[in-house]
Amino acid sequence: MESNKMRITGSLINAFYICPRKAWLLAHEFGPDPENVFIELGRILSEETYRREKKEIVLENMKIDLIKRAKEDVIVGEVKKSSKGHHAAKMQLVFYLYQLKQYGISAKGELLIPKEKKKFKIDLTQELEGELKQTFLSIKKTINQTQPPLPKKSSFCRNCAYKDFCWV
């Protein structure tokens, strides 16, 4: 997969966060476990909540969970199961606030966590936007590597949906 072709998305952010093989079993569409109870926890998940909401909006590379308006502000909402990869959900979320600033739209983040009954309100920052262009550029020379990165053990191993891919 050559870079000029490569679509960052949402989920390409998370899943780099939460491990760099991931993200490149993701880019090369090597599909997870479509028996794993997670990803079904999750789309349960996401049937289930914020029903007066907005749901599930696509544009371009961006699959965003819900959109809601306050008062003059637009917010866009990212629904988690847990906290446990929240700086992943964060910068997924910052990825599409600055995806929608790149279309001239305004907007505001938030990270919902509704087991944990948890909200976090994530605004773009220079700071934030500068971490995503870094991570765009390392999300390019990782998936542009031949071969997946070794897998390295960590605590999101256990539930991933791609576990076979590295532990069998």
The other form holds:
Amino acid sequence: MESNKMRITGSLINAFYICPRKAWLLAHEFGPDPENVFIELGRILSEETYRREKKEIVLENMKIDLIKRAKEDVIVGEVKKSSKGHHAAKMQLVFYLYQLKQYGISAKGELLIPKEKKKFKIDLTQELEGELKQTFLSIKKTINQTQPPLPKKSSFCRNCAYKDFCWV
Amino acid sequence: MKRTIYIFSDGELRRKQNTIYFEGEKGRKYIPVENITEIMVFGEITINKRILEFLSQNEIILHFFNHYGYYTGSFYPREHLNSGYMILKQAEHYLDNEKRLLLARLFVWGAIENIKKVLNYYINRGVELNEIKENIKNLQETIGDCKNVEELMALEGNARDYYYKGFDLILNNPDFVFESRTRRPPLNRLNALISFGNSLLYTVILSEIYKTHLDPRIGFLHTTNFRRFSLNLDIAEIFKPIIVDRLIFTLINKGMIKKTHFEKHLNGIVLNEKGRLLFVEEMDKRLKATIKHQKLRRNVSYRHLIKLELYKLEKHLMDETCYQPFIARW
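Next block: the form predicted in complex with the partner chain, after the form predicted alone:
Shown next: the complete complex, the earlier chain at its head.
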């Protein structure tokens, strides 16, 4: 695998915080079980919510759920089913903000959880940018390995689309 | 869980307003696209490109059977789960003789284990199958001596010959005698059932392969010729005894399938439409039936068991855990 060329994406960042094994699998194009109901739910959630906002912007290695303008600011929104994995979702947004900054766009982030009627504002601070850069290094190290990290049981396993694959 | 749709009548299969629509002589029907994984076509249907595109988009496989119930082929939509990594791993284990032989041995070993389970069930019910089981066991012990895949195939064939001799003892029914294994065409009713059941199983496994990253064209026990599907044949060895053969015994012993469910054609015998309908229905029930999975500690259907088998194979190919075939517990 030519992992040096492997592109970091938002979902890869999210996955890595939740489970390094999941990140490895994703990075090796090893997509999740298409029959998993939570995958389906996620797809429906993104189709059915925030219909009035601009939806799904694809920019190089970013697939942003929604983008809107509020006065001077560009706001990037990421839609999630629940606030479980909050930090992972937050860092996914931080990644988008960081990428946009490289383009010279200063944006703000919003983590949106329609089911819980919650909205979290996220700004790209120096501290978060530092953490993101550290994470880049850790991800590269993980996905450069020839084998995936062994499965580790966590509370995320229960609804994970890889659970049967990992634990059978 | 997603469903399988079976089409027995003649008609036209079309895309209509983002769903599938079937119009036949017996009526018209909408088939909800979200809920199906495959369509098995036994009737004479007309299709167009629009429906094929739509099925491909929705990752639905179309399996065709001809007038006599023989498998014709599948519309296998472009791969939606592409992993260059997995294809390379699969090819590596095919090209490396030692690696390929290991997998082929495991398939044969697992198949024989499951055959022994079936025999044991009837031995416990007083059927005199001990000698047959002993012969099969002796063959199983020489799996390690096979130096290549051809020898393994031959060994498996011999084991099956012994096993099929046991069918007459298990069934003890003059309407369903085994005589010898005949295909294309099957020469008696029991052979017709075995052929039909096996081809159904092949298609089901093919559909499950489609949901993984494996390439169905690269098998390990069955030789790849790069045009035909062969991985599904490998996996089928494990499941034939516990899914197809057990179903056949149930259908015959409970008197569900009768002489009237067969018809003569050319030189052979095949199931007629009624017989096929019955078989397909019972097979579907069996695939949906669940058992407690020892490792996952929850109930899984036989169909899901097939997918789990593919997962284990993937983990073997990526050198994570050595493949261990599914062995029925009873």
